[in-house]
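Take a look at this single chain, the form predicted alone, given in C-alpha cells.
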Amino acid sequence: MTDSCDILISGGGIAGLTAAAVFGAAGFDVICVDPTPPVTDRDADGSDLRTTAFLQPAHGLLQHCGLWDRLEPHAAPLQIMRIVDAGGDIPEPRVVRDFNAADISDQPFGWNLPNWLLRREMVARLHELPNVDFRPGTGTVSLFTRTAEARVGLSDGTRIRTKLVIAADGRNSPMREAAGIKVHTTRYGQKALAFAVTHPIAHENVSTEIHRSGGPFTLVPLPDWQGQPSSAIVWMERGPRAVDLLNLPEAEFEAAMTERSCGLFGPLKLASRRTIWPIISQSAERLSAQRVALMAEAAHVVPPIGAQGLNMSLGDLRSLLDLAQARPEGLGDAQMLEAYHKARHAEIELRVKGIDLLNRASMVEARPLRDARAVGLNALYSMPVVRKTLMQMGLGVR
C-alpha cells in the first residue's frame, strides 16, 4: 500500500509530536510514525519520568498549535533559576546565586511538565487534527529520495510518498543514518538518574541546580503530589556511582539524595520509581540531506543542563515552519533545506560546546577546581550586564 502526505515525521517523542501538532495546525498533511507506542500513564511500565521545561520562546508556538490550553493546567512555572555551589569538604551550600526571570521579563523563564503527561496531551491534540495521521507502533525502515519527493518504507509494509521527511527519531536516528549524515559524539562516562520526589519545604517555583562533583543535581518544580510539594530530580553522576545509587534500597537512596540536595528542601521522599539514562553530547555534521531535515536529538544531543535540549529542538521546529510557510511550493526542496541548515547549524554548534563546558565544570572532583568554579560563579553573577545576557542566552533570545 502507498500513502502520500506533505510531511512525514519519523519519531513520536516530545519533539516529533510537537512537530506534528505544529505542522498540522498550519494546514500541512502530516503522517507521524514511531515504532514504540507512547506510554501516557505515570506509573505504567516504560513511562518516561523525566520532565521537560518549555522556556519562554516556546509559549507562542505551543499556543499557535493548540497545545498550550491542554498543557497549562499541569505546568509548574519556573520563576527563578538557582545555582548552588556545594563543592567544599562537606555537602552544604557555600555559594548560592539566583537568576530571576523578573529581571528580564514579566513572565517566568518557562514551565515544567512530566514527559509522560506531555505525550498524553500531545497525542490527544493530534487526534483533534483531521490532517494529522499518527501511527504509533510503526517505524521507518527505508528511505529513497529524488529531486521531487522522498519515498519512505514503514515497518508495516506501507510506503509513503512525501515532500519532506523530518527526522525526529532520536540520537540513533534511522532516517539520519539512511540519509548518510555523520555525527560527532562525546561520551562523559556519566549517567543521569531521573525520578520525582516530595519534600516538606515548598519549592516556590525555584529550579535549583546544585554543583558538587560528578555532575549537577537538579530539582525542577512540579505541581504538588498527594498534598505535598513535589519536584522532578535529575541527578548526574559518573556511571558506576549512578548504577550503585539506582540499586540502593529505598531508605538508603532517600538519605543519599537528601544529603546531595544539601537538605535545602528537607528530607526528600521518592514519589516515583528511579530511571537511568546515559549522558552524551552529539551533533550532526549537517542538518539536512535531499528531502530530509534533522531536528531534535537526531540533530543534537546535550547533557540536561539549563533546559536547553528540547528548547533547541523547538528552535529547529520554528525555523522549519517559517521556511515552509514562506515558500509552501518549495516544501522540502534544496533551497529550503539549505536555508534550514544555515539558519540552525552554527547556533547548535555553539550551544553544544557551551553546555559541554558547563558539564565538565560540574564534574570536577579536585578541590582546587571546585574552588575555581565557585569563584567563577561569583564573578559572573556580580556583573549585572553579564548576568542579564546569560539569562537571555539561556532563553535563546540572544
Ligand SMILES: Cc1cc2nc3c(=O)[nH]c(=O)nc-3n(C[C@H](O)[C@H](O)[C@H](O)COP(=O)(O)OP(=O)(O)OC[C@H]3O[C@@H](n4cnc5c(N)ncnc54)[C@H](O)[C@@H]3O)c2cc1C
The other form holds:
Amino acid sequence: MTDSCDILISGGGIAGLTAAAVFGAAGFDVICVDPTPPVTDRDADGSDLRTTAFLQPAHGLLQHCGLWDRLEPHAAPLQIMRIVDAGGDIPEPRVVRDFNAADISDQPFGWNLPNWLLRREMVARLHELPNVDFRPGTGTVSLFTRTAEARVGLSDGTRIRTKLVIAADGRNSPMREAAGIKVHTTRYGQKALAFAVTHPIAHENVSTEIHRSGGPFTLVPLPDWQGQPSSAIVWMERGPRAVDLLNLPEAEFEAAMTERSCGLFGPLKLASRRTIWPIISQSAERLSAQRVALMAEAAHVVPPIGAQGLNMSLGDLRSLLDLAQARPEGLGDAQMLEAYHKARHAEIELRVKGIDLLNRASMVEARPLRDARAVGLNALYSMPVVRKTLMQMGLGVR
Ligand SMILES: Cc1cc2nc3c(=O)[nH]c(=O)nc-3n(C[C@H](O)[C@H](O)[C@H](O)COP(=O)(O)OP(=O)(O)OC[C@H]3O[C@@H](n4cnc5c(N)ncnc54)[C@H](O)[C@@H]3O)c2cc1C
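Can I have the other form now, the form predicted in complex with the ligand, not the form predicted alone?
Full assembly next; the chain just shown is listed first.
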C-alpha cells in the first residue's frame, strides 16, 4: 500500500508529537509514526518520569497549536532559578544565588510538566486534528529520496510518498543514519536518575540546582502530590555511583538524596519509581539532507542542565514552521532545507558547547576546582548586566 502526505514525522517522542501538533494545526497533512506506543499513565511500566520545563519562548508555539490550554492546568510555574554551590568539605550550601524571572520579564521563566502527562495530552490533541494521522506501533525502516519527494518504507509494509521527512526519532535516529549524516558524540561516564519526591518545605516555584561533584542535583517544582509539596529531581552522578543509588533500598536512598539536597526542603520522600538515563553530548554535522530535516535529539543531545534539551528542539520546530509557511510550495526542497541548516546549526553548536562546559564544571571532584567554581558563580552573579544576559541566553531570547 502507498500513502502520501506533506510531512512524515519519524518519531513520536515529545518532540515528534509536538511537531505533529504544530504542523497539523498549521494545515499541513501529517503522518507521524513510532514503533513504541506512548505510555500515558504515570505508574505504568516504561512511563517517562522525566519532566520538561518549557521555557518562555515555548508558550506561543504551544498555544498556537492548541496544546497550551490542555497543559496549563497541570503546569508548575518556575519563577526563580536558584543555584547552590555545596562543594565544600561537607554537603551544605556555601554560595546561594537566585536568578529571578521578574528581573527580565513579567512572566515566569517557564512551566514544568511530567513527560508521561505531556504524551497523554499531545496524543489527545492529535486525535482532534483531522489532517494528522498518528500511527503508534509502526516505525520507519527505509528511505529513498529524489529531488521532488521522499519515499519512506514503514515496518508494516506501507510506503509513504512525502515532500518532507522530519527525523525526530531520537539520539540513534534511523532516518539520520539512512540519510548518511554523521554525529559528534562526547561521553562523560555519567548517568542521571530521574524521579519525583514530596517534601515538607514548600518549593515556592523555585527551581534549585545544587552543585557538589559528579554533576548537578536539580529539584524542579511540580504541583502538589497527594497533598504534599512535590518536585521532580534529576540527580547526575558518575555512572557506577548512579547505578548504586538506583539499587539502594528505599530508606537508604531517601537518606542519601536528603543529604545531597543539603536538607533544603526537609526530608525527601520518594513519590515515584527511579529511572536512569545515560548522559552524552551529541550534535549532527548537518541538520538536513535531500528531503530530510533533523530535529530534537536526532540533531542534538545535551546533558539536562538549564532545561535546554527540548527547548532547543522547539527552536528547531519554530524555524521549520516559519520556513514552511513562508514558501509552502517549496516544502522540503533544497532551498528550504539549506535555510533551515543555516538558521539553526551555529546556534545549536554554541549551546551544546556551553552546556558541555557547565556540566564539566559541575562534575569536578578536586577541591581547588570546586572552590574556583564557587568564585566563578559569585563573580558572574555580582555583575547585573551579565546576570540578565545569562538569564536571557538561558531562555533563548538572545
Ligand atoms: C534526565 C533528563 C531530564 C531532562 N529534562 C529536561 C527539561 O527539563 N527540559 C528540556 O527541555 N529537556 C529536558 N531533557 C531533554 C528532553 O527530555 C529530551 O530532549 C526529549 O525528551 C527528547 O525528545 P525526542 O522526542 O527528541 O527523543 P525521544 O524521546 O528519544 O523520542 C524519539 C522517539 O523516536 C522513536 N523511534 C525510534 N526509532 C524509530 C523509527 N525507526 N521510526 C519511528 N520512530 C522511531 C522512539 O521510539 C522514540 O519514541 C531531559 C533529558 C534527560 C535525560
